[in-house]
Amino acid sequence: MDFNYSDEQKLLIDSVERFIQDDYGFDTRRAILKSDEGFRRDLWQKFGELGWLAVPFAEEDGGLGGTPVETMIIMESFGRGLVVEPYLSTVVLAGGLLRAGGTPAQRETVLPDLMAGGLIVAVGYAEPTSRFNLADVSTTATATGGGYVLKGRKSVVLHGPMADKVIVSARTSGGQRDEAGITLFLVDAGAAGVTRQDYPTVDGLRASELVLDGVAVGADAVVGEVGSGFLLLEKAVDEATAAICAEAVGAMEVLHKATLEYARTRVQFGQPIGRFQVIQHRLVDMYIAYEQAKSLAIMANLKLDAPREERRRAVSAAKVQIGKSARFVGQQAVQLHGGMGMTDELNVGHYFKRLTMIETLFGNTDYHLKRYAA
């Protein structure tokens, strides 16, 4: 594959590079998740300041109108740094659904204080049953007078803890697993009848269970069409998870470098371990699960305006091969480093942790295969 970054994308890369070496060590990292909020709100705002949070969105809104390119630069460094603010959630996935499906009101009162770094919005899509099906959906949104009243349970709303507002899915029409029907709602996190049971996910990020208890909103919360909202959140997960495949091609980098360097130092029988054919061999077949995965998250990111079902392809297509690599470079790097491999004390088992939840976010291997398949 000839791909070729601009001048302006090398720009952004030495920008994102610097920071995850000058600011976001290992150390800093453990500090952050062992914090009460998960997250250091200043480097957030400190993210607005670089641009990074309007990268996507257009120049009429504010933003930089990058492309899905500029974004998969910014995930897979964030990849090699294993940063736990919540640009996923809020740029990548509530800004998919605010970017495409918001309406001008919408996108004039959040993107700005989105891209400056003083707003978060999460995305609750999930519910208890659904599993990875978005049609899945049985909060209920029942039209009143002026608006809607909301009712239902939302499931592992990523980085709910410290959003100040919510997109979730609703049912306005139809049965529960079917693709019409379905309507999106902007929701302020502390309004009336919202309450949040927040807790730790296996690699340190925040995640909530939402419970919608007749919560209250205008018309003017929904966000696209009521009944529509289907396509455009199958869109907005298909962004992040080629968003997603470029964080774990950053982090496998890391854990393939960090393996070689053990391999060199490593004295085992009088001689470094990575003279040893067996490991040697490990080592090169590591690299190539790496290379297999960047590849295919370059064409999953680069397939993101083309038609559905090729976009969908390609997406899936992603994620079965960081499926795969993410799991045999994760316990190759564990293995080759030992009983070291699985301290807290060791970055390697963090970043194991962060694929594997990343094998699982929006639909595993297997899910995607089907979904390729299909």
The other form holds:
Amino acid sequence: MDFNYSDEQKLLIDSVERFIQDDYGFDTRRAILKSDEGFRRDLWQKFGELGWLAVPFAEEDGGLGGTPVETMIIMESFGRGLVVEPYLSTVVLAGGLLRAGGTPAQRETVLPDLMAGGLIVAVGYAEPTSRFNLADVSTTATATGGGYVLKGRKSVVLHGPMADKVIVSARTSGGQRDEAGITLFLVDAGAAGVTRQDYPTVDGLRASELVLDGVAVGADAVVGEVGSGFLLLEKAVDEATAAICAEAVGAMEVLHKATLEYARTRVQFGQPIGRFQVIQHRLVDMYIAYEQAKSLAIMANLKLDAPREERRRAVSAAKVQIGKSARFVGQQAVQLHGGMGMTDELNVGHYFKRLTMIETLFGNTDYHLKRYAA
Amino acid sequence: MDLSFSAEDLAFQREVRAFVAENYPADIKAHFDAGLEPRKADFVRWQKILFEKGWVAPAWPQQYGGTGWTPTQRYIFQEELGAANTPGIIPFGLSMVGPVIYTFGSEEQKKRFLPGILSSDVWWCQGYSEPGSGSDLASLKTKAVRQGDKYIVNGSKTWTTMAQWADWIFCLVRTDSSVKQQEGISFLLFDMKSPGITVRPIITMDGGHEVNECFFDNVEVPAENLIGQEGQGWTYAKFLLGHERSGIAAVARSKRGIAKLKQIANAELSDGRPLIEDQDYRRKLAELEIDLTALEYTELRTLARESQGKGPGPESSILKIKGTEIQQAITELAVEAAGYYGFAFNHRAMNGSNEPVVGPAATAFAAPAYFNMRKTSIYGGSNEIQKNIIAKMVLGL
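Return the form predicted in complex with the partner chain of this protein as a structure block, the form predicted alone having already been given.
Next comes the full complex, this chain leading.
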């Protein structure tokens, strides 16, 4: 058993943490949220220069050949800093699909740009009535002479407004909820027939509703194999789920520490509120919730390359624990900060909002409990 | 024991229901049903409609404009308003300072202030909390120094709900620092247009502007605006907080919330079937409904005690704790039902712009409502404080 980081991993932790400390303060983040773009392109390019965008990709693709542990390290730090840049969408999710299913041509044309910070890719996996079921796809891809025509609607595409390309799931055969018959396509965000409605999300990110109205793509746009996109998508989403579990762990750590510090200094009835036993026990419960969440986040990230069933159970177990812990830690952090916890000015509410979205993202607690128990 | 309403109560219920159906303006209803940001004009208009009917202050003694209803009738009235989703009665005038004025104020103060409260022509706000004194209210520091026939007020208040709309403020101020904390506090009323007052918005995490900071810089307040006796403010404040707590169970509103959850769960699909058919969701909804029913009957029992002349005691803290927990749980389940569409921040639409919402209209504001409702277990004496009250006053610990 070894839960220690390697020396290289420690260097990565230092590098990301230094960035969060020096360049991603709360005021910087607030300014980013208020900006039109909703992210900082220069910081994104800096991520590229620092090698963070190349971490999970194979060395033959020009990547660093990192394991899920490196992704976990980055995401945990991003959780501490509430980073809004499109790492999850572009590197983890789209990157996961391209790593596992990209054609040599796609890898050659897309990955170098992506790793350098010049190309942002989002993934449209959800539809208005699909909820969390990745197989519930009614967007159609009809084969034409040399390619396909896409028709349908993808909902809440995270980081859609800033994406240069979008990978979407569409049905090349089968019924609306069949796992077979789903194909993934790499589409230019500006292709004819693509319309977007962009909006901010409650946790400060940006998302789009994507309407595909007769979008023509070539056969070379297929990621993976025709009709077999589901398993590819499921694995990438599992990887992304494990990644947001790590992000949540980072966010919970900040909330727990901030609440602890507040309880030590906030004086009511002549003493710091941390002297009251009810507050002490609450902080202990938050600490336990955080540690339990961290344990399963690590477990899930270490099992991403296990056989499918084992991977699915590990990821679902982690997501359930994260969902429960995140809700508890988030709600208690707001409660114990009192009125201040309710304000937009203090960072506590912002962590709480991100944790609330993470609880839903890629399937909420009920969904993953069912998947685990199935 | 008898759980049913009497024939008179049922007739009264029909009367209220018919009145609300005929007089609740459709545009206000549409605004509130859509979950949009509240507007001052809507509150005032609706309160004036109730005022003209003579129903705006059911809890007041008849001599001051009350209805003379029994506690059961008052309960029925609240239920009917809640079911119709009318704007809540803004409590600062009618539920808070009004009762303090008719109970402790001078005849002159009653004549001067009560009519404007009843007619909703004067909007009040509450100056209690301060940055350093939240649940520990008695530690407040805002100072009022008597100079001849006026007080000079310096300090600041925070979490002042809807102060941006207020004409007057009722304020707890420290008039004596040399005595025990609770004994040096006085209860002052003053005009928000007085020179030296600055109101600064506090934006909450849901993006809304409900609360404010108020700064007082040498604000002059005529001494005739002191309620009761100098140094007795704590007594009046405690009296007021007792009033604030009644009605805080919000049973009628939570019932409507659960009805709306069922609507959403019928419309939203999970694996091609309505979410309401999902066993987990269904179980949570059922548990919540049972929890609310328990709260409803706890409130009815409290009400029955009140009818027998026993005022609301520390047991009303149960209503605060469970009422707020249930309100919060309803918004949690709404977020769960919303799925991914709960992510969209429809801020402009929420503020009444014509921008269409992203996703189903019923779930468009689920997440902001969830964030906003976190306040309920903090304000009005946090739920931790309510538990201390029960531990001490009820359980004798």
